[in-house]
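What follows is a single chain, given as structure tokens, in the form predicted on its own.
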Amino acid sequence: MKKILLASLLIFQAQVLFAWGQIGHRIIGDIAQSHLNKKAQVAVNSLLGHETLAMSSTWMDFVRADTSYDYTHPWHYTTIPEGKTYEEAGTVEEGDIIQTINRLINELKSGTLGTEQKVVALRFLVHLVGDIHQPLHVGGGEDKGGNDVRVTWFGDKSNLHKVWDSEIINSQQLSYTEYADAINHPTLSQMRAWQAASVLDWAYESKDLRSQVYTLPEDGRLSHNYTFNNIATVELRLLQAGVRLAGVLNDIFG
């Protein structure tokens, strides 16, 4: 079972795109920054200096160019096929996004990491909390997280994963700060409920959204209608990720 899963992961990692794209990740980081408590803000600033959570959020994708970080590729996603639980699906020894987020949280809480290790762990964590909220990073194991689903986006060749990573967000023609300001209005009850959910809950939320994501026209031509039907979900997942990231960092540092 582990060999089969490993083979699937290796194929997936070769073609997986950068989840949410730079704008999406930075929206999440910007939202999270605004919800940090004072102690967490001081701790984050002491580690990142002038680097904001928004700017650190894309670092894990940036270092893909360095082969010494190849071991992190499976951390960006998990596979939960339809009809199976996460436990039934199994994981590989390299770890997946759920295991890695939980591990990073525990390591940052432990106080055993050196300063440079904390910085790297924090950058990883900021990125992966974003990734797990993109529905196609909790894949069904059949099409490499939507990368094999060929579509056109307003007439240009694309794939379903890319549409959810960046095409829908970029089509709004907003900077990441403008977009964060536009959607960063959670209620107190929403924040409490979202931050009370577990990392596994986040993954199941993404899994449950796959049926919506895969509701496609037969000709695969995506444009205004697909955006209209999904933009609210995209923005909800961005907001939930930002609020939850702040909750995690407040718990770790605050």
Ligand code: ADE
Second form
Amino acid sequence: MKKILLASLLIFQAQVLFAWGQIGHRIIGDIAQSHLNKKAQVAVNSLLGHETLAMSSTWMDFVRADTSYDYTHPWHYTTIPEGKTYEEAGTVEEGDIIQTINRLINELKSGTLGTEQKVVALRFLVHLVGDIHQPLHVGGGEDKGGNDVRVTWFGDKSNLHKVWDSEIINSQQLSYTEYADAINHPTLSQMRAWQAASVLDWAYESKDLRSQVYTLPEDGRLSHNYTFNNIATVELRLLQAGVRLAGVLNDIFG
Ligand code: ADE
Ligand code: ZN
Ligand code: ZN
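The form predicted in complex with this ligand is what I want next, because the block you gave corresponds to the form predicted on its own; please supply it.
Everything in the complex follows now, all chains and molecules, and the chain you saw is the first one.
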């Protein structure tokens, strides 16, 4: 009994920690792969071999099981309290998602990294460009990005963060390639506008979605209605993340 309790506690914790679930991250990687220019395709293939961007995207969550990667935990999110700017909030010494994305881009551009360091930096970057588009990865500083907001999802215990990481996406019952194909239809003007925005802009877009994300029924019971109200936003954020990741990689390698 104790073992079962411990096991379920560990599983629960692991789920709390995951960012966009595996499907969400892979959708973003798959979309990005389709928008790479020739040069970036060659460079990415030479680093990752047979590993697609979709498969690279979840590696940063996979290594959370290894305590030697504990220093990377603060890189998955940032905190911008309500009514404050990012600068006013003050940056953390360990690095947050905004600092880390900008650092990785600079390092990959600088030509100072060895091949294995480039592979790791690329996997981190693919993951984090995804995470920053999940609105709750730009937290308000009061509830661990919605992890402390208990809700039920079709009657099962969940939390608001997890609803946005995975519940809404998984409930569509599409594979990541099916989902990517369904939403990967940006217009040229969307592509241009999205790719022109800065990393800080992406974070503020997430922050600005907060009022929508936190519009919850009094009883916290989420199901069809919450999905109906938010799925277009989830899909927009996945598409923007994929298009922007391609833009960043085209800029680095192209
Ligand atoms: N821990 C604290 N804030 C968080 C956030 N916004 N996302 C994920 N984990 C967090
Ligand atoms: Zn993450
Ligand atoms: Zn998350």
